[in-house]
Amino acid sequence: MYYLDPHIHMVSRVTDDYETLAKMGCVAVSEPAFWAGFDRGSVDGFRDYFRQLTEFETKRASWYGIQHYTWLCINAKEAENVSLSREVIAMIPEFLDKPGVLGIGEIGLNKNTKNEATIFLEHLDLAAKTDELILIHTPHLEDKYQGTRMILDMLNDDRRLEHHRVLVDHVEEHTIRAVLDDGYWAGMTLYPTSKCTPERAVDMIEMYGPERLMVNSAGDWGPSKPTAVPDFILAMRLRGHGESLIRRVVYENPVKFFSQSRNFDFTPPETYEAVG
């Protein structure tokens, strides 16, 4: 089966890993902007990881015959120095017409700190301003809760945002009702570790239906798989759900949801099969 990773960190994967993924079934992937393990000092390094994600990650996922998406931003953990923050938010725009650019994300909170709302709030203006989609990063652990309830706060205080243009990443059962009943799309992210396992994520899909929701695997150099998704297909199949249900969850609400950014220049997987 054909799916989209929607949360995938490529620039700290190995090569392989696209051609494990274009096996496994992978046409395209979403790559978000974040945290590289270490706080970054100064706008030019971000300009530098913006210039690798909009550059040197599309050619590499052309290799193996995937397309390759992106977002921008500076995430969470780093928008504790704010002089920084807003050096990166000014100098967003020189991307955000690139091929494959989104939107911005992901933003979001990590702490929950006045500051991390401080430049949340400030993407969101910038996101409003240039007509951008968001993607929302929701915290770890026992900072969730509280941090989505505020991150939703944010976002339905302002009036010109369009819920359906905005994905709330890393919901589990305790955060994704009130994601979905604001009209927001939400993420489920398949840790090995944390966050979400590919049954707790059917378990939701049985109780919330597929509408507005989709799986990652949020790939990153932590501890993450970046085959997910598929694992999340054979938890499906093995609980007995149809393949147009998978197909839903895992193909097409990802390219629904992208559709809406002037710059998802998608090609289906059909079109391959027909020129081959």
Second form
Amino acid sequence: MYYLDPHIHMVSRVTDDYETLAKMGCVAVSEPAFWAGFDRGSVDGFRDYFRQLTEFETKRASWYGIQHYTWLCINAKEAENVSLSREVIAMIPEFLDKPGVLGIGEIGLNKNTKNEATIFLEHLDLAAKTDELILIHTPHLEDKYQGTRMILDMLNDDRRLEHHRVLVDHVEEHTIRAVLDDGYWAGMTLYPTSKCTPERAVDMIEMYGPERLMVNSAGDWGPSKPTAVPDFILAMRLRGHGESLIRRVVYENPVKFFSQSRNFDFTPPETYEAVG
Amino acid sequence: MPIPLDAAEVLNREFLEIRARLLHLAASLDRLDRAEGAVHDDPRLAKIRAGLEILGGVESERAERIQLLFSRPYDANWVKSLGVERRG
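Now the other one: the form predicted in complex with its partner chain, given that the block above is the form predicted alone.
Whole complex next, starting from this chain.
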């Protein structure tokens, strides 16, 4: 089955992963800007990272027939450095018209601090002024519930934002309902030891239905599995769900959400033409 | 949305996995007992016990309740308490 991985950090993965994803039916990935495992020291460090996301990763993905899209921001962890964050936010518009840039993300909270919330609000302001889609990271473990509620408070408070143009990621059993009830899209991240398993993601599809729901691997430099979406597809089949429902979650939903971006120039695999 | 499998089939498929996970939990708690030192005052242990009570109960939505058990509470006045300036 063809699918999209709506959240994966390919800069942290080897080229062989692109080959594996292509073999498993992945036709497109969307890659949010994130924390590289260390704090960057200057705005030029981010400028180079954004060039990598918008130029080299697009090319590397294309070697395996995968369409690559991306999101730009300074992540919540580095948002503790408010002055650097403001320099990065001021620089982001240089890249917003590049091919494949879908919007602002993954912004959000990490430890739910004042600085994180301040920079989150400034990213929202940028997105509202530039009419960009928004992709949101919600915190880990014990901070997720509080942080997700804070994020929803800030989103709901900004009347310029259209809820159907915002994706709140890493939802789990205790946060999914509030996100969907407020009209946002929700992403379930499939991680080997934290966040969500494929089986629990299937449970949430059964409890809430497929409307505005996606699954992703969030594959990165830590323990993660870039082929987690195919694991979800298998879990859905083993549970007895039909192909049309599975396709809606792993293909049609991300295409529908991303299609709201002017830079989502997607070629459906059914229309691929042979070369030569 | 209904689950395509009926309850008997879910139990058939998941019984051995549930049994294995219960054993994993039991062995972890036994290991804690056998280890040197005492952690009976550690609040994490109280959370684990509360979680086991949720598992043993008859109420549904256990996964959501376990998640909330291990979550920091939400403070509706966080904007004021953190001193964040809102915009928009």
